[in-house]
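Take a look at this single chain in structure tokens; it is the form predicted on its own.
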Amino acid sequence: MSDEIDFDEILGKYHSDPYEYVDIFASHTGKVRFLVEEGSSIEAVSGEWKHIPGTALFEITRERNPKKVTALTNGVVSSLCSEHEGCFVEAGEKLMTIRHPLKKKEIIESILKEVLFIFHAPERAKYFFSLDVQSRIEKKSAREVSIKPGDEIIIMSLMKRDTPVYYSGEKGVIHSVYFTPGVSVDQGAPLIGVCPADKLPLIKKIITRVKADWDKKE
């Protein structure tokens, strides 16, 4: 990670297009019937319990078996792929793309992503913090909680078996949580977001230059 960061020419790129492009894919094999249009407003999943599903985006058939797939993210469809309308696809085939407008929480999480140590989902399954350190974490604070490689940090819970994942990566303390222990991860998802002790610094300095600058836009 470098002690510098070139402020303006990565706000210059958020301020120009402050949109995360999400493309949507087939989740498994059938026959699909797109269910919006393109430029489509797209409500994501709401509510307290998240128990309000999105914007159906499209269905898609197997085996006589419907079954309708829903937005998780907010935005508008800005492309569809309607060749494949009526057409059987493969599972992970694209079907569109959302272009979902950044919060400035999201653009300060996405500009991290780019200077943190990203520790990625090694398969799609769910995952929980090691007893350890979730016991560490809830004394203290994930961003107070320091690891190096080997130790053992995460349990992946894939087929009814829980499996230890051992960290690789940068020492540090767990910056930032990009899971949700319980819900399915896809395979190279980010985990966590780890930080050098020296450089929580560098951090801070990003996360108050970048509130600053979008408090003064709004």
Second form
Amino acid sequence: MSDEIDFDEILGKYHSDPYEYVDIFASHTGKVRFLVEEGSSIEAVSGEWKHIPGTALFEITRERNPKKVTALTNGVVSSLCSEHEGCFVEAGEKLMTIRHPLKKKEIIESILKEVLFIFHAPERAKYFFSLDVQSRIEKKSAREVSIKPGDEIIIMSLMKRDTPVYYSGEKGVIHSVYFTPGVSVDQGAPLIGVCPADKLPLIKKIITRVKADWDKKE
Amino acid sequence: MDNLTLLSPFTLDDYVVTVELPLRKQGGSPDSATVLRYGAYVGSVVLVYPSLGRAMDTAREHISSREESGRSVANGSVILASSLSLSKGRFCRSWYAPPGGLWGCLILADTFLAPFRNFLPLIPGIACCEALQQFGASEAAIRWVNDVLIQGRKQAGFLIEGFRSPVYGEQYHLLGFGLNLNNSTFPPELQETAISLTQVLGHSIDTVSFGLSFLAKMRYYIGLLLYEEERWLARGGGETYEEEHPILKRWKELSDTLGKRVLFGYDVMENPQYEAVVHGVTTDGGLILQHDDGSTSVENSGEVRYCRE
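For comparison with the form predicted on its own, please write out the form predicted together with its partner chain.
Now the full complex is given, and it begins with the chain already shown.
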């Protein structure tokens, strides 16, 4: 992580285009039928348990088994690969892009993810801090807890199988926690963001600057 | 009192050849001899103690002390104790382990491929349920993921904890098991929810014989997991296993969870989250839950309790 950050450049980027562009791909091979048009508004998955599906985006049929794929994020369909309508596509083929409007909190998180060391979930599972880390967090706060490579920091719980997860990354303090104990996390999603202790003032500066700048804009 | 020292690798090998293999062949299981050979390391070492604090802790100490002396623990080692004084279930729940039950831990080196690891927690429930049925408790059934219930009460519980060995850094699964067999009294907080085999059958059973049956079936299903891995690799492998695994198929046959209205929670006793109806299971063993508004969600971790309709 660099000591110097060009705030004007980063903030200018988010001011001019405060969106995240989420590409949607074919989940498996099959014949595609689009259920939205370019410009359609998209609702995200919702409900206390994330059990209410988002807007149906497309249907993909393989071996007479149609499967509707729904949106995980809200926004607008900014581009649609309509040439695939009714065609057989391969798994991973890009089908559309959703333009998701970013909130202030998401912008801060997005910038932090660029500057923190992000430790990702090894599998889709539920996660919680190991007893040692949890008790240190309870005594102080996550940002006071320093970790180093090889530390057992998190327990991964999957099918009643609890596996310790060992930290591999830069030595530092746990700055951001992206998971909620007892809530499923997808494979590859961020679990924690770690910041070397001496870089904490820089991180604070980023948050303060984004908040101030965004509030001014709003 | 049963003498658990009679349960040894030699008696287990003998039991597998004379009882388990003919049973599997009779049941039409294809390649059962090969499958049992794949799982033959289960019970290759059996350590029996008169009493322990917690078998999982002893397993950790055993692995560590072997490595510290420049050796490695035998994969498939089983630790048994006539009684446990510090036993507990998940989330520090009480587990009563007096003489008369089968209490212990199976040490498994993590040699399983990622798409197959999820089936491991299903195995002890299946093995226990089959052993119970073999001994006459025909109504034994599995509640997702692997609690074994008889008459709605818990007869056996299992948990799996990961462990990285201190010297060589090898990953292990420690599979703890607690089976209520001849122990027929429970502390007040468990009296309504626990049951033992002797309470069901009305007579005591030979703990060693039951232990042999349970471990032989563990041997079969862990062998089946490895056997299927090899067949899958021979077909080209991939990132996921999308067929119905024979272990999942067998679990479905023995489980009474499908179709039930359940209370779900990560720690369902302390923090119940919602009620839903079990709609099915995914190909990797996750529970498909149908909510009252008709929508569904999938849970791969957590636990359920059946709701009384």
